[in-house]
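One chain is shown next in structure tokens, namely the form predicted alone.
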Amino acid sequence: MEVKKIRTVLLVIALICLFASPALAERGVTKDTIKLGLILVKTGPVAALGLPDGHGMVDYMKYLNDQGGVHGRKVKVIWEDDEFQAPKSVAALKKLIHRDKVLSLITSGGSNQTIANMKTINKYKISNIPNALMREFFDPYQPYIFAMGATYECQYQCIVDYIFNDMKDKNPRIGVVYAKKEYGKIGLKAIRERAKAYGVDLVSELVLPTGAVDASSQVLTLQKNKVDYVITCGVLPPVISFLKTAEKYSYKPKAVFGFNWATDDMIVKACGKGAENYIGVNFVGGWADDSPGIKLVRKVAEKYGRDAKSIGLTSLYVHGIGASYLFGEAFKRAGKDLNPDSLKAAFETFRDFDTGGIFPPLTYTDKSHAPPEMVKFFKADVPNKRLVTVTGWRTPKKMK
């Protein structure tokens, strides 16, 4: 009799730890709250990056628990600090999953991390925005990646149609400069295609690393190959040295171009009228934009007592409240019975979804989590220190 007594307590006991298992549909959401973990770089050399996104992903969610939360739910957000490195990454999610039992990543921060946590995020179903514009991350489709964000073969891809096509310039002296960086290899080697395509080759190809300073040699190369564009494939400090040594030495070609790393109003700040011939694309609303989704942004951003200056990169928050906006349209969609399923689900019921000019419209799916292939484009306002809006969402044109 005593060993079946044991033997109930033991099953009693098993099932209580299955049914606690953080894996279950229940770990993350109680009747009046939503945990959410938060993976991003807070402290180290790319802080800078890190902080003006967190900020934006953690004032989105104050903001919708000061409109009542979702379902009676308020969200709680847990920030880790990765220190941009792969192995504190891993450890911040195993830290978020089994001690703090988080629902969710907001987002697993930049490609090297989301990598490195793939087998832990498709185990617990962790759905994620990463901070990344990897191809990989949705072809093939992975089931809790949600990509967003225009790929840098999109970007250099409209940077080209631009020149021809917007610039109506038939025959450009094209140069690039780029890091040796993932996104710089990416970045020439669409360039080239792209400029092929139209009939022309690449006038230059240099490189410049990220921590330069100065680029006095590619600017002297670039002057003596006549080249009237200028094609950065560089994240904001190394082209803000690019415009400054051009300016430097009296360069002044037609349009200098860069990618959404380095499409940001700090480039006007710190460039001044080095800046005034500057183009940008990104995949985000500019910070003066007059929509309805970027208006949310500064309000959201006021109430919080952040102003420009001490955002920093204002793009940036601008794209952490649009991860947490999406989030928040999720929480919605799947409705009280919110767990790790019904979160993914949730997501791919958007079809077309308008986040108001913060995002371009995207599409989810159980087929592809493919983000919109979409840019706008920006030249810079020096008088106002800031990049004005050009152009509505693009793709690239397509080719015969």
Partner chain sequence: MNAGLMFFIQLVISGIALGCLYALIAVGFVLILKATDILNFAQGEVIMLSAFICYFLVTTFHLPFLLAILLTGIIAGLMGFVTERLVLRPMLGEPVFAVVMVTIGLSIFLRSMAGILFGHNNLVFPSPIPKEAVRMGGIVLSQTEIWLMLSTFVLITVFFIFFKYSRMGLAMRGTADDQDVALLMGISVKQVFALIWAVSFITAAVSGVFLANIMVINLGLTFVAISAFPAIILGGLESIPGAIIGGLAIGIIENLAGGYLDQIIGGGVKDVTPFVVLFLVLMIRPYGLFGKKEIERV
Second form
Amino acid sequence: MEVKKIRTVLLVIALICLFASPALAERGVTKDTIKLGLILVKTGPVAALGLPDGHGMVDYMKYLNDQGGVHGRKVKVIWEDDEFQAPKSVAALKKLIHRDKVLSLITSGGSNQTIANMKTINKYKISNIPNALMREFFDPYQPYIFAMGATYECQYQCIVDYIFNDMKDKNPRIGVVYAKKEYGKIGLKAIRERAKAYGVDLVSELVLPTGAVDASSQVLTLQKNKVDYVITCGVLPPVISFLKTAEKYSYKPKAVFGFNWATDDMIVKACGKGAENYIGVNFVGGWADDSPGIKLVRKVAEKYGRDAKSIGLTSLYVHGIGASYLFGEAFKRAGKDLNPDSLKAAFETFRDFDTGGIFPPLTYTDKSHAPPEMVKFFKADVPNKRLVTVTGWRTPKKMK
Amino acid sequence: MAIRSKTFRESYYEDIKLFKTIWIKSWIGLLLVVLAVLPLIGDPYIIYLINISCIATVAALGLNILTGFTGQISLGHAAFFAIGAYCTAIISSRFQLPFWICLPASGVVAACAGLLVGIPCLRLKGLYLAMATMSFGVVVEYVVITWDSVTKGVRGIGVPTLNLLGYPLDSNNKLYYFMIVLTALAIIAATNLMRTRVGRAFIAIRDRDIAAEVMGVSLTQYKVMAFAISSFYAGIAGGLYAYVMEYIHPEHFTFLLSVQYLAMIIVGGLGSILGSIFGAVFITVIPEFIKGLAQFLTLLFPAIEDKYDDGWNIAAFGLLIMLFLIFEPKGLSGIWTRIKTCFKNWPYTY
Amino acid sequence: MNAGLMFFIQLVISGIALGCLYALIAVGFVLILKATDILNFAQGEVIMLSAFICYFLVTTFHLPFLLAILLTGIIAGLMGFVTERLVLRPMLGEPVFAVVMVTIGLSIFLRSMAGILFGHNNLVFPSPIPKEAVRMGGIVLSQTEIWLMLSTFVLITVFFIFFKYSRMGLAMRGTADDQDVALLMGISVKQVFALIWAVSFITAAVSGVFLANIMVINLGLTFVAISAFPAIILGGLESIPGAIIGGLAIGIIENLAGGYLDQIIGGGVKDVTPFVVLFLVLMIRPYGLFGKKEIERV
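How about the form predicted together with the partner chain, since we already have the form predicted alone?
The next block holds the full complex; its first chain is the one shown before.
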């Protein structure tokens, strides 16, 4: 009796397992709407990064709708908050696919969240542009991830190149201040190797945690080691802490460098004179640029009642508009017959596609979704409390 | 035959029986049937939520054994969970070992870590113990991030698909039954443990440790045992987490996760197996439920859609926790008992 | 003086400044702990909220800085009263665990309310304290740090006098010692609790205002409270002088670890060392450095 029962139960379970595989159906596209998902953090401490980015994405789609939509369809964006936690992000993607039935995601958020979602992304053909900039997203080729933005390696290589070639220092004393996150560790390694290629060793490698109250020990150590070029691998709050502390100890290295998550007008607003020697790199144009793309960004912002102050981190708003801009273009290219496959195919027709200065020109093919490995350099303009562009798009120099 | 009203037990054995009445048996049977057919009607979103609730349940059971039954507060549960997750991830990806080695190994390694913390912490009590375990959590986080060569540090580590005797469980729907069965096993094991001498010793230590020692309960032995069992559960839960997420990263196991586990067992009910389950499900599912509700409301009133701040969802969640505990400090299991007695004794409710 | 020694002294001095901040936060925790046995998990949120409130009082309402601080303190005090009345009073006599959990719920609630009310942008406090650092024989201290140390000192002295000599302070100490006896002696325990929460929140507000001067204001400020945890325990839970010494010790240890260990071991030992030290201290002294050993009756 007992054995029989168990056997029936097992049989039922086996049957259920068989039927449980979900059917792939057309999602998210009707005659007059396209449903798009968006997973980005909206609440909690990291929301300072997620909100301006997501607002940019949503605003551009609204702008697109107000221009008449794409091929008669209006875009509807459903924004899920993942609180920057991978399990919640996975839940959000499942909800977007199975409940809201979205066609795709504009972005799947940070690196951690995107990798956790990778399998679902591939299974349901979710073309998306992750916010994080990891090599793993396009190397090896991932069919539905369209990487946008120079990798951390590339950014830091460009920075080291800048020290040697633009600041013309043959034997610089370089120190690195990094956070123990992907970008920090990848950045540190990239800087170390690049400096080595120029024949220079790093003088100091110090950790600066994201929530650091002050950076006294770091600044004092750098000062003691007579470091002339400080490269920071951290997001805005710790870099601001660092610059403020450096100002306190009147530690004036020839330059303090930062990567894209720390290159925002905010840094000059927060540190004032302390940001004098700050040089940042970013793969999006600056808010104050005169390029047609950035003009569009400012126009969209104005249209939906936002200014630099209410946006917060403007560089991220520019990024958000850029990501949506790429999606808009892909929708146009995909034509009337829009589905996950045609969307992917449309993205893959981009050849040196020009966003008018929002992003560097980018190319996607069916073999590579690699981002354009290009950055611009920005310098602090202290009186006007903003960063100004000092170079055009740059790639790391080819080393012998 | 006597007419049975309220509890009417004739022997001590009846008091500790696993299923006390035929009703409990049939309710559990019904629950099992519902769980069995759920993948047929529920979408993968629901199934995923159940899966992570299962993981949370196993981990919460572990913490409840330590904190709820033995009275040793731990704020480092996420560390043991992380150890289990990393153990499964590392040995299954490096050596391609099957789950029936990985999962127990995760449990055992975590239990060893539990011993490592439990033994030096024997003299500590209350908040001092909480902080000592929290320190352990911070150290584990540091080690996981720094020890690149093994844990792959901040890049995170991928976990191969769980292979059940040649049948790959490569989606949440397929993992579902595996999770349900393991969780059920964990629940039964914990319930049984609490019916034995060990369980009673734990409770004695919680209620008055000195008195327990006087009565012949070895404090050292049982406290350390509680630590080991609790970490074992956390380790298993971590292993399951690794299999469900298929990718783990140090940021998944922060101090806030430890607080979350503590929240589960307190909201659910300290020293209650049922409470651990309720709490785990509550803390995992309610935020999603609130989110869905909010989305529904914005559909009803499209005017507020643009103005709606997702912060309200989380605020509502916080408020809900407070209200629940103000209303019933014994947690959800307290509410459950109250409802149950209300039905059982009806119409003589008082 | 040689450079190595200067480096050491400078590390210690800035460690003391940082330690004062930790001490201030720790005192906020300990006040509540001592009287009510509750670890208030929402303390970090109060710190963060006060930073925001002070910011908006100064920027949106254009109040002078001192008035803004005073108002922030008053608002925080009121928040303490309200919290005690609405959230903690109904929990009087309930198990400590449940009460602690309520504070966790409160922290979740307050954090998201802060996001809703004040937004998520990084804000920069227009600090009235001049940026120019003060130099004394090669030792550098920013003026904010000097103010921070002074206020900590003043606040601690006030507390000392208050607890030692005032009637209410005595009542508080009595309550902390034994609630039942205090009740029997005619102390209004409810009143004492309300006051304790208010005072603790005001202390948190002071640390919040200083944090606003030092750091960027955002929701992340709550986590500073967690870094003060070792300070509370190191000194011993029930002891205010302990909290201060614990705070200072943790500040100095953190800086020295950052200055020396980080270059040897690497990988950010700066923020782990306090916890390791805490763990070791607890192994030797299970009640912290100054905590009192509980004598249990069975």
